[in-house]
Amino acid sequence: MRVLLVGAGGVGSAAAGIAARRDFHEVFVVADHDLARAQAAVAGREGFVAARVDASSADAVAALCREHAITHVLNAVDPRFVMPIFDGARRAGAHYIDMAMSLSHPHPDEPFSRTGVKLGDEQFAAADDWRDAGLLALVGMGVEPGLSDVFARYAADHLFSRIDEIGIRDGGNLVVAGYDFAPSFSVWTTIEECLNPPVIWEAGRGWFTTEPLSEPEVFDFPGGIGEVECVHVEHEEVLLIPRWVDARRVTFKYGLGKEFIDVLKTLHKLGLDRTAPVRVGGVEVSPRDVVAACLPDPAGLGDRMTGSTCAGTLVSGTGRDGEPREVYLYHVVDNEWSMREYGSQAVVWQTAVNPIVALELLATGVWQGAGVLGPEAFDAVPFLDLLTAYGSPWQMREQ
């Protein structure tokens, strides 16, 4: 396997470290718009090379990957880049993955009853020519959507017999001392799921929406994290999960906390969440890049923060022995295990070692498919197997 990661931040440098451990790729390439941060990132690394790409040019993309004959790429930079590097890799005859889908568009009248274009759409719009090719685009491998996704196969074929709900619960207790406000994962990307309009599933309806930030409940988090108020917002699991398993709803709730929702709220009132540009003096910028740029990149916070990440799903139904049953498949991190090992913040490498798992199932064939496919469609027991095996069990909790 010959792979190629687009992007150096703080995702990428994790997934960089995460696979320098494992032996299934003969060549692992890490690219981003600034090299010297992709020659960070392959520091030391037998085998890994850096290169400069420019994520927002398919036929840059495709070019490196012919360039060092890649096999599959692994896309590792925000939303906004992955219809280019998608393409790119599609030109290119290799593989791709990624941890989070093509952008969504509301809906123009009805925006928060009515889907517009939907996360992925535009991937799963080329599904045959992926599949026509023989190539597998597996999309939405992270840790939320990716894990999640698995554990909801996992649910499906060996825990109940009818599902009525699966319902993704992410949630922690980190803090970043020094700071007052610090998100853990990239702003942008934050803004983009948070404040559009969450997408919900249910069986004889479809797909609809509802508005940001709403349905607020208190989870009770594993791990010592504890009580952290959750709620709606868009996110790819919707999306992926009613494709390939069968269940009654699917939702996603997000563990953000009073402040952090209160945060998000003011920046809609003010427009500072828009990405097109506003002319400032003589130069036009995004407002929302401007409020990334004022805050802290989350991968140089690890050694200020402390505390655990956790990524859930929530099944509700049947059990296999006909009673009612729920339970939360879970998998948390703790910030101070991951900068021990790894030298990654904990949400990062949570995020990063997800595709890891997913490339060395696919060196190995153990997974095997053609066309634009989520983690839901493989077999889930491999993929929880290798994870333990990487030195980061899952665990269940009988609700």
Second form
Protein chains: 2
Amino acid sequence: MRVLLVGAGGVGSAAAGIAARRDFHEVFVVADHDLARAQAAVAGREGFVAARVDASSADAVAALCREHAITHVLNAVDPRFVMPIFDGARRAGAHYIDMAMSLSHPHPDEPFSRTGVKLGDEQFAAADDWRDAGLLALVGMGVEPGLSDVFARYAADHLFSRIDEIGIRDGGNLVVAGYDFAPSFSVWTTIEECLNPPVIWEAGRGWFTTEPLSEPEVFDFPGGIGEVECVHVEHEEVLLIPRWVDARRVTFKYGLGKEFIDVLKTLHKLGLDRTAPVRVGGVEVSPRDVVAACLPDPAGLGDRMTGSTCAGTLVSGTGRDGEPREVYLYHVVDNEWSMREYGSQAVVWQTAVNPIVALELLATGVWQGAGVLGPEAFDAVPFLDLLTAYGSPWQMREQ
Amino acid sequence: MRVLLVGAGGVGSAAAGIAARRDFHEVFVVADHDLARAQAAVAGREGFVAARVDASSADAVAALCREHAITHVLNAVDPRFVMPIFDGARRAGAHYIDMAMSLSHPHPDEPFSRTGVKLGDEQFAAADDWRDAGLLALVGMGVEPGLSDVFARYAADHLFSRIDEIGIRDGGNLVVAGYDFAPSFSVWTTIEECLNPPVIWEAGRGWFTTEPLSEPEVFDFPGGIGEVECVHVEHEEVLLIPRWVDARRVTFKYGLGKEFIDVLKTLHKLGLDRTAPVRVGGVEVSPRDVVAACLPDPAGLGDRMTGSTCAGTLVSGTGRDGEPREVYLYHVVDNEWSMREYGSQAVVWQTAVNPIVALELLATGVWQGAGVLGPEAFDAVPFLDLLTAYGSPWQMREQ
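Follow the form predicted on its own with the form predicted together with a further copy of the same chain, if you could.
Whole complex next, starting from this chain.
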């Protein structure tokens, strides 16, 4: 397997560090618009090569693939660049993995009740081309989406005879010392996913949307995290799971906590979440980029951070024994552990490990496929076993 | 009297409109960095002249004064430009009026208990020069500071034998239709005054500071406004009143309301209140300027606004009869009235009318002085009478 990793930010650098301990790849090219970042991510690692790339250009991505005879492209940049990387990989005849799907656009008239362009729609529109070319685009293969989708497939195959609801629940108790406010994940992406109309899927009704940050619920997270306020958020699992897993309802609730929810509401109220440029003095800037520039880079905060992050899938329905059942399948990463073991902060590491596990399953032929497929299109057991073998086991709690 | 008004923004344009109905001035020059704004403010008004000026240059201000033989400069731009306009007026031998004083700088080590450079310190440092030149700088002569200081002087002269506390209370119930959030006054200035350490004065202790937005208190405002949450805010009255009025304690509390207080706390937490530029992509911008650019211009919101604004001074102590007394002296402007009468929204009009009243008292010789003086250095009665003659009476409530 010859891998091109696009993006040497927090998640990309962590993914390179995880891959460096495995031997399923012949060559591992790390490319970034900032060559120095790419060089830092490959430094001292045999078989790793740094390159510069413009991720907004499908041609540039394809050219780099051809230069290094790449077989698999791993996209680790922010979701604005999904389409050029996705297209570039296919043009070069490479398989593709990402951790977030092509962006949504709200319904023009009824944004809070009907879907417009959904997450991943642009990618699924090309599914025939991928399948006909015998190429795989494995989309949404981070932790959430990603591992959360694998949990859904596992529950359907091994725990339930009928599923009423699959509800992803993500939360943590990470605290960054020395900052009044320091998100542990890209604030650009967090604003994007949290302020878009959240999408819900129901059997017989299909996909529909609701109000951002709606239906607050307190969920008790395991791993010493405890209760966190969760709200509906737009997320890929709701678009992916119903395509392969039989459930009557699929939702995603993010444990933002009250403080972060209030911050997002305020940013939206003031128009500071907008991406369209505003004129300030003699220059034009995107307000959301200014918000990101004012906050510390979450990838660099690991050594000031304490606590854990939990990603998981809450499944309710009828068990294999015919009795009502509710389980929470989850994966906790403690920041102290991820910093000590990999030098990566917990959220970034938890996102990065999953696509590397998936690449290894593809390299060994355990997972095979063509077309645009989500993680739940594949057998969950070998994934969960290999994740455990990577030193990061998953767990299950009967509710 | 030959007036140079610097600044044709909301307050400046409203001040020109108010002055246009009075005949105490021979010439009234309106200058702005944007000549078109100045031209709009003078259009069709006899004796009014538009000019372009760089308010950050004392030389440019002085040159414009000389060109038009200006006797009085009225500063109606934001407080960043106080010092060049103040210096420029004196160099040209003109008297000076402003509505906000030179900016403060927090104490380097103990910002929330000790004062650093206080509001107006730079101006008071030049007091001897002004007095020796026989020139008057009447500082803080808007509504707050300004009319609020006049109320304090009135209470001391006519209502009390001993004053325990003078506490300014400012609040309103203005609502802007069609916006999630639309401040009715310059958000740049509001952030500046609300997030600086608030200053308090006590007899025997002098000036000291406390935490921003501290000691929330619900005050019942008159004029149909009702209860609003007020917090300590840095404001000029606390620096001015103790210099001329005998009181044991002077404070300022701003009726920001819970929503605005939360917005300010969030902006501060995210570093979006900062004025120092941050690098965003290829450009540098001040985050606070970006916040202002994302919000609508408050001067242009009058026709979407409903409600009233109240400025006033709460005085407690011993009355002339030896009994305990507490009164609230106040001035309410209803937005519907100010829009109908002057085409200016309420907060802007209420700020703008007071320096025009003061200019008329100086033109007629009723008020006279030299040096750097606050509004409370002058007899309050003629001011309050002339304000009433302008069609905007004040009121008093026994508490």
